[in-house]
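One chain follows as structure tokens, the form predicted alone.
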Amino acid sequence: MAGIVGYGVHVPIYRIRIEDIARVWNEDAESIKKGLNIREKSVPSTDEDAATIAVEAARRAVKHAGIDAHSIGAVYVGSESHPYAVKPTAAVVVQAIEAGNDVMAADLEFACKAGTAGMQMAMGLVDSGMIRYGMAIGSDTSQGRPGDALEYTASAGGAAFIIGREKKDMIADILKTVSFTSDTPDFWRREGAVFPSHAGRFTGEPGYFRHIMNATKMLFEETGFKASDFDYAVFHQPNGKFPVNVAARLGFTEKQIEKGLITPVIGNTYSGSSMIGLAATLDAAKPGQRIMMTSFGSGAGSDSFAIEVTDNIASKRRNSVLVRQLIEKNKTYIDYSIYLKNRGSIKKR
């Protein structure tokens, strides 16, 4: 099958800390830090969006690779906070990565795996031999109503993956891919609707744990796998609870989850959420150990992979800034008013 032949990262250097949210709202940031399981979050600038952090995530990831821009086939940028409603970011993508005018193109949308979901189109594609690299991106500049509980998650953040299929360019093989869906209504944002809506009650069992435990197990059941078998593992991070719970209940450890494990200091980057996770976890990663990935989309979906790390993973690291460095690199934390400017959320007359 198809596998895994260069990525890239971005996220913006502006942060707020969970204490400066809680003291607007008269909230307990202790009580909030310890069951969220975060300590602060991303922050766009006011220039930055959904298209700019994929295209700064897609650039890294083509000098990651090593190869020609012009080679890419296709690219699939998955987000729920595209700039236009009607204007595809993947064409902003194409034409600032140079890779040419024959690209299929497109946006997805699934809640917060949609960029996986771009990442097995590009498979198919690349497995039928129509193109010879394919490029999935998840990038988002997360929503959440001010006051909500989701805006002390609710961050910004991508990670694009090139897909290809040939051995000497591959820095990890995808053995196996299986989805899980259902019509569950946990989390939604209408046509015009400036925010997100969630459902509570369904957020955490109906949605992310059913999905992304069966999901797992599917995965198991069609590789003959289980969790030992795997070096590591990376699960959706809505927040940093979630995924060190669920990778307990289907029995991975802490240390298994400890590399990709970054909500706790960038929040939920929504679309890139297990994407950068899965790449922070190769930038640690060694040849011949197996990584296990779960994305959850709200709505509800998930898409897991088994994964196995090539020889040619440390050779195309001097091509890369790990992402752990990316992340703390230049940090500039920023108050409560400055966040709501650079959301658009207060704006001069």
Second form
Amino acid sequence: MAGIVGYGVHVPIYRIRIEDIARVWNEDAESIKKGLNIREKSVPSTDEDAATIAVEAARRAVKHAGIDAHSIGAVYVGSESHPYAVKPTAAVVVQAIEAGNDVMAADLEFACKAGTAGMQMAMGLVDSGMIRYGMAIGSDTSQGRPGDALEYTASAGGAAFIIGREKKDMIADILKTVSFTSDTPDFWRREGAVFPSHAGRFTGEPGYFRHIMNATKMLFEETGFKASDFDYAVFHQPNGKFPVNVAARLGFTEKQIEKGLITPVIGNTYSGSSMIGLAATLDAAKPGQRIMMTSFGSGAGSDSFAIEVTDNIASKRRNSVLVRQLIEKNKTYIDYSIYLKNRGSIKKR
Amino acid sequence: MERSSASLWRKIRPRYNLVGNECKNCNTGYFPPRVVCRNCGRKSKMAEKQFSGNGTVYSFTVIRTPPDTFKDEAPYTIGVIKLDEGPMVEGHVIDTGAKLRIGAKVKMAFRKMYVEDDEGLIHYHFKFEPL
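Rather than the form predicted alone that you just supplied, could I have the structure of the form predicted in complex with the partner chain?
Zooming out: every chain and molecule, the one shown earlier first.
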């Protein structure tokens, strides 16, 4: 089956601490930090959006893969914050990585799992022989209404994965992927609305937990694997608490998820969330190890992947920027007023 | 800044990827591209060249009195970057903190340069960031 040939991540350098947000809304920062298991979140610069983040991640992925961008036959970009309502982010990426014009491309939206849906689409095209390589990106500058619980977590970042089928350049083989989808009204944003709405506690059990548990159990059934057959597990991370909880329910240990648990230090990057977690896990993985990833997108659905790392991972690592290092590089803290300005929330007329 | 789709479209490759040209006769690189090589004149053999985006800060200044287009971003840094392949390029230098100095190594980044208005086009462009 198709596998991962390379990957790249981008996270803006700006951070805001939970204390700075809590102070504005007279809330107790310590209880929020403990309750959501998050310390700070990334904030885009004024000159960043989901397209620039996608391009930065895509360029790193091409470099990591060590392939000619012209051999990429499809580019799919999943996001909830595409800069244009009509004009594809994917076309900007195709141009910016100089992939040529003979490329299939489209923007995807499935809340926080559009990027992993893109990985499945690229796998299908690669396995059918229609293309040699496909690129799937999850990238967001997430929205959260000021004063809403989401404001503590909604952040910015993205990851790009290049999918191919030739064993010689594959760093990880995707053994199996399955999806679980249902019409669930847990979180939404209508056309033209600035901020998403959500159904509070309803987003938990009927949304996040039901879909992730079912998709992961389907993966177990179809592969014959159980939690202990994997070295690592990665889940969508709307906060730092849910993935720890769902991992325990599925029989995974905290050690299996710690490498990919990124939300406590950068927040929820929406479409980028599980994919950045996978990238951070691959940064640490050794040949022969197995990784389980299950994404989640509200609305709702989960994509689950069984991945086995190949011998090529070590030799390609010299082309990559490690996620944990990237997150710390040039990290710059801003306060709530600069955060509002960077988000474009201060109206001057 | 122009508000023309055609003008924006024509400049996309140089703006996204530093696509200029070089003279194959004397191996001199140019950005933006030149029709004729400064050294070789009529013997010029100009060919497209995509520069790596890696370079060194030759000089820089901090803009505190910006044009209207960038008034919300001041203060910001404009640098003259000597690309590894030779040409000098002027551009925004981002994420500098207080550490930028002449001779610092930089690489190309991809950012928004300019947004026309709420209903207009977004102009993406190369900028430079410290390594």
